[in-house]
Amino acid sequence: MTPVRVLAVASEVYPIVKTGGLADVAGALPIALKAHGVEMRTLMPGYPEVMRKVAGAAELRTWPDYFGGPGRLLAGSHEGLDLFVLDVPHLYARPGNPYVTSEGVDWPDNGVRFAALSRVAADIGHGLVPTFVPDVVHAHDWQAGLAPAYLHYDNRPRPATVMTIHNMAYQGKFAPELIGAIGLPWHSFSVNELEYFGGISFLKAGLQFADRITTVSPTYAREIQSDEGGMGFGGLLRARSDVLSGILNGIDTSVWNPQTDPHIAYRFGAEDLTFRAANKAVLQQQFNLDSSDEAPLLGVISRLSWQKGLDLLLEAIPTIIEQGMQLALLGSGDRDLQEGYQAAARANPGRIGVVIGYDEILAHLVQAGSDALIVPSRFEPCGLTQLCALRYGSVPIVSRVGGLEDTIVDIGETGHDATGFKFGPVTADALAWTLRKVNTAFHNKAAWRRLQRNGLATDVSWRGRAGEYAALYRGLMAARA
């Protein structure tokens, strides 16, 4: 097996600084790479909690200018990562979320912030750290996708490039005047290379020049060739698309395993499930809901958006309350549907429960004492927390859109192999009759039970996942050899 070395460069890695999935990949795929042949390292910025968690990591180098201030590069590691960690004050030493202010919104010179680690990750590429020359540079969403245009831009020899998309969404738009002071050359403003809607983005300059581009299921990568899924790079893609591929995400089954978790009240394995009953209980009494089990318990793990359909969700409550089912959500977001969910609570008590803000403790509590975990997201590249609640017996219910497509064998299709229900259109009257559905199989408990086993038994590891990254890896390795 040929050894590959990889330098991923991430915005957030899980468990040093997560805000979502892509910590979970970012975090995970390293460690499972390490059975096939692969070394990876991890770029990642020198923000607060980094800093406390990588104390007396090795300096590599300084710089007394970098991008306005001094700035190091560091090398360490954490929970069996290895990182490299770009120490840059100026840039990263702010409390909270790496990416907004406390009132929530973007910092205003992120290009720069993210620029700057795309640069050094070029610079790693092209041997800055004589110890660890990469034969492949991953960048991972926007905040990394400056990383293949500036090898690109350098016009020398350099390592294979691979562009990972975790949310369309998400662009990374700045004004074109950031070109010069991020040490791009200004021919790079043009529509073929990094010009888009009068600004520059990001997302499209890793689109535009990485080797190879993936996505985070195979569902997605077919939705952002359209013009509507590819929110305004459906084109693009089309044209690259003999470079394009999905690869489903995984999850740590490490830290997401219902026999060893010390989150939830009660463990249990798939072949007893006689205790998720005793964290049904728990779960009901942490989120105000009456004690039953009879009463369906559908849990729910978000952002409340738009995206996630939340909207849609709030309007299935009539149904939820008819059918005597009961709702226990975790999530923050959008302030109308936070107002919105307080407000069914507080007219529903007993029967909707709801916890703003987000918990990872509770979160493992939802999913392994929630009888059904809902995620009607209007699109979802892969979608994590339907694997966690396969993992944990919970059944999903999940809109027919992208992962969440690719990840759940829906009752209708095949009642033997099922694992949950998806719903089509993504509509409130569609999820609502699904919830119907759902009742009814939930009051049959040889056919619940049947699904909850299947769910379990369903490989949701970076075991499978991980082969193909290492696979693409020495496809691109033998194609520049």
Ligand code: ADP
Given for the second form:
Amino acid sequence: MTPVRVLAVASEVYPIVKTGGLADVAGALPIALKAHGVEMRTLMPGYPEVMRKVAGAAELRTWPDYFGGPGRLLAGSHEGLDLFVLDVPHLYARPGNPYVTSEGVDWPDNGVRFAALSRVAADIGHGLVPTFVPDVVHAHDWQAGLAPAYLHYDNRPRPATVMTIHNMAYQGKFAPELIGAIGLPWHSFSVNELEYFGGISFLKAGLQFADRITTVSPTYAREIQSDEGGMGFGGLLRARSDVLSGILNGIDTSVWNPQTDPHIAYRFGAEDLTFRAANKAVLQQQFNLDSSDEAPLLGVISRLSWQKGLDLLLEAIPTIIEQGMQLALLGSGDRDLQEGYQAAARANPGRIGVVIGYDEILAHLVQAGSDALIVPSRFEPCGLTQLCALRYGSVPIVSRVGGLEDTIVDIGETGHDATGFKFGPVTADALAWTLRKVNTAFHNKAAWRRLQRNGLATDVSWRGRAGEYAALYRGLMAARA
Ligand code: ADP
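Given the form predicted on its own, corresponding form predicted in complex with the ligand:
Up next: the whole complex, starting with the chain shown before.
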């Protein structure tokens, strides 16, 4: 195997900083790639959490003035991840969420903050760190979208570039005046380059100039080439369809392992699911639900946003009640949805349980104790919670979109290797209809066990998927040799 060196560029990396699935991927992929002969190092901003957690950070480079203040590039590691950290306090030394203020508004200088990250990525691509000159620069989402653009405009020999879209809805749009401040040429403000509805888009920059574009499932790769799914970039992606592909995400099966999970009440293996009942009892307690083994317990772990379709589930609550089911929802996000679910819990004590917040530990218990996990997304690039559910014997109920379509086999598609329930169109009625079907299936113990066993037998790890990334990198290197 030819060794390959890849610089990944990501604005969040699990287990250091996480707001969503991007962090999970950025944290798991480098480790899974080792078995495929790929040496991946990840460049991320030096937020306070990063500066606290990254051990043995060695200073590689200092700048007296990096985008308006002193900056340093560090190399360090954390839990098996090799990291480059861009420590620029005036840009990143801010507590809390990496993108928004404590009031939930975007930091006004996000354009400069993430241009700075991409600029140093391009420089590492050009050899800034002589001990690690990458063959490929792999940019994740809009925060890293300028990395392929800087490499393009620098007009020097450069590594190959890959741009991965984790969610088309986040496009990194800024005013055109930013172009000068971040050192891009003014001619980049044109429709075939960075211009986007009168401003510029960092995501567009990546999509225009990366050698290859990937997204996190084959179905989402098709969906984003339509005008609706492309959210403004359908035309661009159709034009670049020859370099666009979908590679499914995996999950970290050492973190998500019901046999060793320290966060669940009772551990269990695939062969013996009896302890699930004990986890269900604890979950019911924690969500103030009636203790009942017979009531199917539906779980949700999600951001509460329009994308996730949780307004549809709210509409379907009368069906949950009428069918004698229970709901345990863990999530945070849109105020209307939070209030809607809290009101539903007040109106249906013992039947609807809601915890508003982000709680990694409780998420594990929801997976271990729920009978089924609902993901009713309007669009879903890949989705991770349904993969965890498969591994924990919670049967996924998902909408027929994106990665949900690709990772779950519907009970109606085949009698033998079905793993869950898929519904479409993505409406409250279709969801309610499916919930009735779920209830019937739940009370057929043999059929339900089969769904659980098929789920538990599904490979949701990174092993094979990392191999697809390794093949992509090697393909790019071969094309340039
Ligand atoms: P997205 O990145 O769009 O939010 P994904 O399904 O790709 O959706 O990834 C979400 C990740 O965040 C999963 O690992 C999930 O378990 C976790 N998560 C989402 N909401 C919560 C929450 N309220 N508490 C704990 N974990 C959560």
